[in-house]
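First comes one chain, alone, set out as structure tokens in the form predicted on its own.
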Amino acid sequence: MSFIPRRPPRHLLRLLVLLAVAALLYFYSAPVFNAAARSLIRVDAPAPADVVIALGGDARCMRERRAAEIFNRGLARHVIVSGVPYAWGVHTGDAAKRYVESLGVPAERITVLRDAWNTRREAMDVNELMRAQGWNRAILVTSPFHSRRAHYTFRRYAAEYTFISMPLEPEPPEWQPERWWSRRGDLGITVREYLSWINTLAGGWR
């Protein structure tokens, strides 16, 4: 009489499959998540331009500092800073201009975008300004996680011009793409940026 091996119980097979999937997720999720965050970053090779643009939204003025550094390196002849009206007649764009001046940029070389409520508005205003000034190339300075979407938005709303992405470095204590899900602040930034991409691709207000 021959021996016929019994098939393992169905629930055991399911358990083995779940364990295999869990092992794959454990070993491969971190590289996938890291790569997803790095995909938000766009860095182009430095090249001379007519103007360097420090996009708004940086309370620490690191974008303005980098824009001033780029100007002082001779890569741009003008600087654009952004801002919005604030309480008691304060305008954040004026504060950004004063800060850039303190870093060695002449006042007459600085232009303020005064209603920079979002990236799309900045891109539309820059489009008009570059046409009026006869500029053709601009350097974009923003946070690393925002750099690819910013470049996409500017190319979308100012398509006749060339934009070079030179964002801030992803260094602590700022946002970092490696293991972003393990830090509450970086988690919120990364998730929000992907949601903003959905909104941007759908033609939304950001």
Second form
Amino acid sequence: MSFIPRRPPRHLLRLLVLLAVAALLYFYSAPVFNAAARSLIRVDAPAPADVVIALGGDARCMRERRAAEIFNRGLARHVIVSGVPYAWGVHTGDAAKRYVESLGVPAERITVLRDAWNTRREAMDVNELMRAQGWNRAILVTSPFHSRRAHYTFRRYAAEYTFISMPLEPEPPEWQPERWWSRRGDLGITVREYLSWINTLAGGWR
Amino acid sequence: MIGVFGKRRNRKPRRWLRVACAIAGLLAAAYFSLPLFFAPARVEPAEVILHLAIDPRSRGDEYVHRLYQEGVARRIIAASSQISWEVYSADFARAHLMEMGVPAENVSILHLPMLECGAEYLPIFADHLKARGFSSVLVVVSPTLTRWGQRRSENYFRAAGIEATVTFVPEARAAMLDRWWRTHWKAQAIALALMNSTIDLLYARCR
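Moving from the form predicted on its own to the form predicted together with its partner chain:
Now the complete complex, all chains and molecules, led by this one.
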């Protein structure tokens, strides 16, 4: 009686492949997801500029606080804050300006972008402002998850000028890239940021 | 043999066509079912209106004022978290309502912390209402209110002993859904509503 090796059934092979993929995902998904989130961040070396821009959309005003710190360190001679007419009687840009003033920036050195509904609009408004003022270099301050897209958008819509990315630190209460999927807020921000990247690269909605 | 290979070659385009048709069908179904995803407007008389539709698009102040004038409720609570440094949009909503003629004693303010999902605010609202002796509330929120969000909130209030109806500004909903695919803020609002509803399911405290 001779032993004839039989090929394992196809469904067993499929199951093994599936298990191998599941094991790989289990052990390597965390580093891959962490790296994917870190790839959203862009940090440049600090350098002097004509103006520091605190991009809008931060209700805690941590971006504005960092912009004021950069101004007070002497890295920039002007500050731009931005906002939108939020509700009756309140413009978030005016509120941001008051806050930056309270941190020691003279009122005459602050410019408010008044219709900052999205990053692209901010970049186009900054492009016009920099041309009018004769500025050439700007420091961009935003949240870490938004920093690479903001820099990309400003390079695209204000191509004549140099932008230096100096985002907030990825520390609480800010978004953090490590294990972002374990926190409800950070998961929402990360997914939204990837959707925004798709819209930005496609040159979609303004 | 040639015939067999020839047959196989023809199958691929047909398979891709089927996949493309299936994707197109799913997209069409998703597009036409969008109104089903969002909650219908409902207004029930209550002791108090909880005004949360304070944002650039909702025109909530005018709607809440209209409900107040129609006698739907005799008290209003404007609630918001901060929108800039120490700036709460609820403060401005109260001033706006007073300017429109609502007596100051009938409009109060609730300042909220910044939390991660809508469900986390429900205990704060329930405690605030119960502490002031209210047993029924009409909650006015943004037009992205989903059916699921509406049901979850009403059930929560009911379990806390408060009869609640959750609604939105109908004009704001109509504006949001009007050719939404052509405007950034409309597409963004709808995409975020879909995304947040899905993500909320993953977290026990947000479900």
